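One chain comes next, on its own, written as structure tokens: the form predicted alone.
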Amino acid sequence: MNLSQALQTLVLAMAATCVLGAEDWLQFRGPRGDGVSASKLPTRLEASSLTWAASLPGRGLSSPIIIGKRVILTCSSGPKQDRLHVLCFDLEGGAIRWERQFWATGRTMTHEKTNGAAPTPVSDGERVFALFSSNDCAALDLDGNLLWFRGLGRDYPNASNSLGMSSSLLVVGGVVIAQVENDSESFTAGLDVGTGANRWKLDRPRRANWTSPSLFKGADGTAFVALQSSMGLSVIEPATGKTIASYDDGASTVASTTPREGRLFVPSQGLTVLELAEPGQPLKQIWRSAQLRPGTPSPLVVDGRVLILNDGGVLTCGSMTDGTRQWQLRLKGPFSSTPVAAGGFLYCVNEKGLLQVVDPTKPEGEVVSELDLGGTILSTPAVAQGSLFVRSDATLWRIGKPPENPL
């Protein structure tokens, strides 16, 4: 091999290593808010399968998001949960990189269960945008400067609920959506990424509701936000608020829609899934299945695989084609977290931190290892780098390495 063909080995080497896993995180259920993930993970879980654990300064149900070296997520501290906080870890070694604090401007009452930092952040790669349960929302740059902050609860004084809030931000075309719906003031605003200040806003129904906004594309290409409510699905224009399509039989308003291929999986009696087949018009039922109905967890779509899991423990495979029930498999339970997937396999963790990795794929479906954390988990792992973030009120972990470079 002369030294020209050595220099072209070494790039192509260097380029799969960095494809591999090389996907950012950058909002709750990732890059497609589905949960999935083409990363390989390890699925022999033990001990050494933990790269670093990082003591976290409060509570918080939010997911860690990952944006290149950075590994970002919120808290909430206090005996009021009224400090609220915003990191940055060093993705390789866990030492932490920035800390931004802010007191809450809303109200920060929640039921014991949850707290102050239960929605997810977001980032378009170039910012990270951050609401609370007090609903407010802080924007930063990467390095952690204050760009703006919004106290919506202070605009909106009865956009809040006894139970806390919890719907994740979502952004696109550099409009931040912040689902803000309650028994009282409910609404969604579109808040403009460079300002914060609302460039729509609309009325929701008066029910309180923690599903988080779900991205879309239609047949051709266009990018629409799904709305879910106890009343049912509102798809709209980000840029605008313009709803174009709904479908008005009832959702969940805990399990959120999950987008797979150009579909909406919806918690709707049972799981009902939905294709905007043009906007304007009603949704599209493809099919419904009473046998498949989520818990708190949303709906997984993986490999032409629906896999629903409930509070209890017990996770059910449904066909993608028809919703005919394939296998159901009695986990170790209770579980609040949603199960993330990462080739081919089911990461899901309990409310008692333990983590199990679950093979679809076998006929009967299989847990493969398990891996106790210790810890109180409520949150959605997040996947990234070749590797597993998941936190607990008091520890962010990452789990597992990415491949090491041949050369």
Given for the second form:
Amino acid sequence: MNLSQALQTLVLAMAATCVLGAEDWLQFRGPRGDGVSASKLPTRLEASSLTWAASLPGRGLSSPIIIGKRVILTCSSGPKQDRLHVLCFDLEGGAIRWERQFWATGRTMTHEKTNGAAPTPVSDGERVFALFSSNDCAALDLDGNLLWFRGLGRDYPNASNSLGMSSSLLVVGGVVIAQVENDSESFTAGLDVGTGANRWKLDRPRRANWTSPSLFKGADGTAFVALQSSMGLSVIEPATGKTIASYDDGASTVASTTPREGRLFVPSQGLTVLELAEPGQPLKQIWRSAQLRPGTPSPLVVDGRVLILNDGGVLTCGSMTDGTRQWQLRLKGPFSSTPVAAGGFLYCVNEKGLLQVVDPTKPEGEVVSELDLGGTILSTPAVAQGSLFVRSDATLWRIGKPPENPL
Amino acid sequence: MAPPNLALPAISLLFTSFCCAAPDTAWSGALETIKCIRAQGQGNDLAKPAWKLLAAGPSSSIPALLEAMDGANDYSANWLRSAVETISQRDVTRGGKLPLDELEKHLLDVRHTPRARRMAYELISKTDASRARKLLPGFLNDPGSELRREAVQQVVEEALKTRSNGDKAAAIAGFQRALGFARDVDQIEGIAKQLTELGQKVDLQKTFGWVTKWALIAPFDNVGGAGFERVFPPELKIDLTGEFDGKANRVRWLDYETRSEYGMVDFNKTFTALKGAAGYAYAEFVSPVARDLEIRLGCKTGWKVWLNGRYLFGRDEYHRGVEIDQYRMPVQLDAGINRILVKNCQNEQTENWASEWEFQLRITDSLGTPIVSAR
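In place of the form predicted alone, output the structure of the form predicted together with its partner chain.
Let's see the whole complex now, leading with the same chain.
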């Protein structure tokens, strides 16, 4: 390679890095809903890796989402967790740009481990849609102006779970998808992004369900949404809510499906990998592994590997091709948060606030660094702008500065 | 009062009226639009431009927006709240001043809705914390739970200090005073713990004001959860002397009185630990006058409640948790005898944590003050 070619390669690589580094994180588990970012983050974490920390006015399990220079986060506060907060932080310095609060209109009772701000908000890049355990949903523009408000727990008064609700929102094709599934008045609704009115409402299995919907694309690029429940999986058209395919062999009600390259990695009977067959036909099973058993954290698929973290902290790596178990690594648990992957490394934060960076390319996997954030963390991190964003009940952290001079 | 500081000249004209007179027509129209929002997102489309107009207003419009929360439904109240926040955060960021005197006037007028008064308090507190703090003791008997809670907490903290200084008698007096005004369950329990540690007996059953005397009948069939919707004889007519076909045998009403501090009406105690069973509890509550109150229920299995033969609400959720005042049902009690019927269903789960078949019920005002039967 001559100098000119080398420079060209370097410029292209830098451009790619800039584009990828600038990728927003608009929903639970990122742009593809799989928890994987192409961004490179620092892997040797230490106290100086903390770019900023911001105090929070309430509790939450929801993940931050990142839209350009804005970091959006939800919290709930008050003795009954009935004060609902949507906050916008400045990405660079962590200052609060704006805060909006709402009075919950639905039931706010939850198990003490969770709280009112469990679902992660979603953005279409222009608007923010924030859902809470009370099934209250607010739509705001990026400057915090209210666009609409729905009290789904008030509109449908038996749509609640005394342990709390946690399903995160999706937005696709002008529809906000809210999976409001529980033992009683169980449904999934498609809400109009402009007004919040129901575009469609689908009756769903009457069983408690804490999983989030997954967006994926069929072979022709058509977007579909997978709704997971104790019964299995339903694939729906986001515009109409019409079910086009299903899988009925049961699935977890906690860990969510991970979409990857048109396939669905479903926490079912261990782990079952499915893909769309012909329209109207059941989903086609590619493989199933009883050795890969997700607990609370959802599966990750990174560079040909399936990575499953159980609640106790055992990280299991399997082949993406057939699920064959390759290695197991014990991390310091317990875990509720799903890890994220960036630059090929896993970022796993346990319930005690210990962030562990894992290199899954090593023959048995390897923890390469740890950073003790302190405090209880049950939330899944977000990745954007070359940084990791993690929240506890009291603090939001930005970890890992972007390179000051990439040249 | 200084003229409002507005970004938009047209709107500036619109809002000058807040300085000295009633808001103008466009503002009032926007407010009405917000107050017309209903369930299912009805009115959201019209509310968006109306909200924008209100939110562009000056901080001098905040008291009027708070006042508009009186009688507003929960959807509209949230839209109004958001407008107030938008105005206050924008104006404070620009170095503007909130109308603290008007906010205090709104706060101190207990005819206004409690949450709007609380919002006024928080706005004052953010701007002038010492001014807010001076007002706090006046909210000890407030009709709003949040203001009251904070005032009670102040008394609790004083009592804790007194206790740590070794003045037991003063601490007991302080905690007892706090208990008399406390309405939030966690606060009551915290105060009761302090008093118990100081050797004082706290009658929690009386403090919470449970309905303790019931007639029970069970078991009816709830195999497969089908009994939740099935109508058994007590739903058709209360006949306390009757005998009916139950799940396996004939069943009849039995007198029951709970001694639980938490008012639990425990079907397992009377009928043994049954599965796939439904039971009923009946109580009479005497009110000297017709009045608006709340029936508050805690139950971790399927339930339905009727008042004077009218169905109130029901829920077929099993073993997801229970807490005091888990469900609040606004009701109008008749003068005289009011008949309360509770259906309580147990499912067929066999785990240890799925054994409870019980409920707790009390009648309170909207603040949570227990109201007991006149006889």
